[in-house]
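Just the one chain here, the form predicted alone, laid out as structure tokens.
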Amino acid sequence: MALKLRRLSYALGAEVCDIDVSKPMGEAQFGEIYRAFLQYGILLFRNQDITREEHIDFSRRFGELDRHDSLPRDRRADHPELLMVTNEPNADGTPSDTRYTGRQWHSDMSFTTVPSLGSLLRCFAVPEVGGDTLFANMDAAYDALSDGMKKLIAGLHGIQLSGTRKIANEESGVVRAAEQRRLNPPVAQPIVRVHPETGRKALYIGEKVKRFDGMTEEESKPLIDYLVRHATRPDFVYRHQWRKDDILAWDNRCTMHQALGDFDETQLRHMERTTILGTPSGYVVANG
């Protein structure tokens, strides 16, 4: 049976209907759902209701998962393989370390030396009203910049950073940040990355990007608040609104996405993320 697809937006993204991933797939039904992945840059499947292990069984099928060991406390105790994005309070009563989570303009694991080929998030919990992720097309972004724009950021590398978001405690946050800077020194990516798998040149900025190498941090804002600007355009950008049971992939190697905090935090947001492991890209930046 031909795989069955609604689409979400004009600027990205696929709704694979009629699809429980927790049943058995075979090598042809899910060659279609990553041809359409790499199509669409973003697959919605609805309506969910399975275990963690089988969330992490078919993120598998997408590639090997990262453990998360540069995030180690974002990620479940039990299984590492899933990373906590959560406003639910620790056991301790304190708030959640990953209230924050995804605030941002971001890709993921782009500040390390192997960023993520793509993400699924499922969704437990949302709130009433709010709470939406937006995405944006980094490949029709890029497509768009003018020939001149295009030859200016061919060889930039912007440094990207860990430990940037908001914690909630601001104590647990000066040290969250020291840590994070020992776990993940800055990191330089090629503002420009080719896709391994379409061939397809994307745009690779983000918030998280304070400068470009062999540049000051005033000199390289401009340019940076340029290209986030001009890639978060209407016509790039996917609002997903979230419902329970949802499960959301994306190709963190053509999109780059931001969690949205207009909602009712006394209301439970929880979500959780495999992370799939990308291709080596970037490095290691001594003072960054």
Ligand code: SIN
Second form
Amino acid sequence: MALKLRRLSYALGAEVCDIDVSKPMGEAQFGEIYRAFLQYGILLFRNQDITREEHIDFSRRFGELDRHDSLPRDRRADHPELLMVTNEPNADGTPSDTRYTGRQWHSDMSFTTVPSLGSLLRCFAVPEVGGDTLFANMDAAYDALSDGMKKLIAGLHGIQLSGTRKIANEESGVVRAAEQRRLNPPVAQPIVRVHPETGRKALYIGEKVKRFDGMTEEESKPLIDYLVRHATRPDFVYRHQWRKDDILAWDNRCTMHQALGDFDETQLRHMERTTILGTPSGYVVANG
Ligand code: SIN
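Starting from the form predicted alone shown above, please give the structure in the form predicted in complex with the ligand.
Okay, now the whole complex, with that chain kicking things off.
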């Protein structure tokens, strides 16, 4: 049976309707899903009241899963394939380390030399209002640049830092950020990436990029700021309003995203994410 799709926005995304991702799925049906994933950049699966194991199993159809060794404090102890994004306090009552995850524009694992192919985020609880996630179409953002700008950025590499989360201002956050930087030395990634499957060029920028390799922060900042502002123009963006049991799958090679903090932090926002390993990209820089 043909896949039933409903577009989510002009910019990107489609909902896959009438599907239970925990049910057995043949190669042909998953092939259709994967083609839609490549075409739309984001796929939404609503009402997936499934187990953690089923979330992991479905994610494995997209590729090998990251066990999140570069973010050891953020993964579930019982399922290292699941990364927590939650404001639920820890068992000892201390605030969750992951409550500010994703608050900057970014593409998952861009600060490693094996950035992610894609991610599947499952929603367990959302606040009454807010807590949305924004997604930007980075193919479209690249295509819309002038030929002069495309030529200017063609050879540039952006130095990506890990441990830049808002929590870094607090005491436990300072320790965490230092650990993150030890585990993940600065990595330079091309500002323009060619998607290994579609062959399309995409901007690979975000708020973790601190400067261009070979340039100072002062020299780099105006162009980084321009490219982030350009890529996040409303016509390239989809805003997802979460419902419990949504699973959103996105392609990190041609989209970037940002979790919004526009909600009452006394209300629970709890997400769990699988991360699909991508192909090697970028290089470690000694003087990040
Ligand atoms: C993430 O960046 O993976 C988390 C996004 C979100 O919580 O909305």
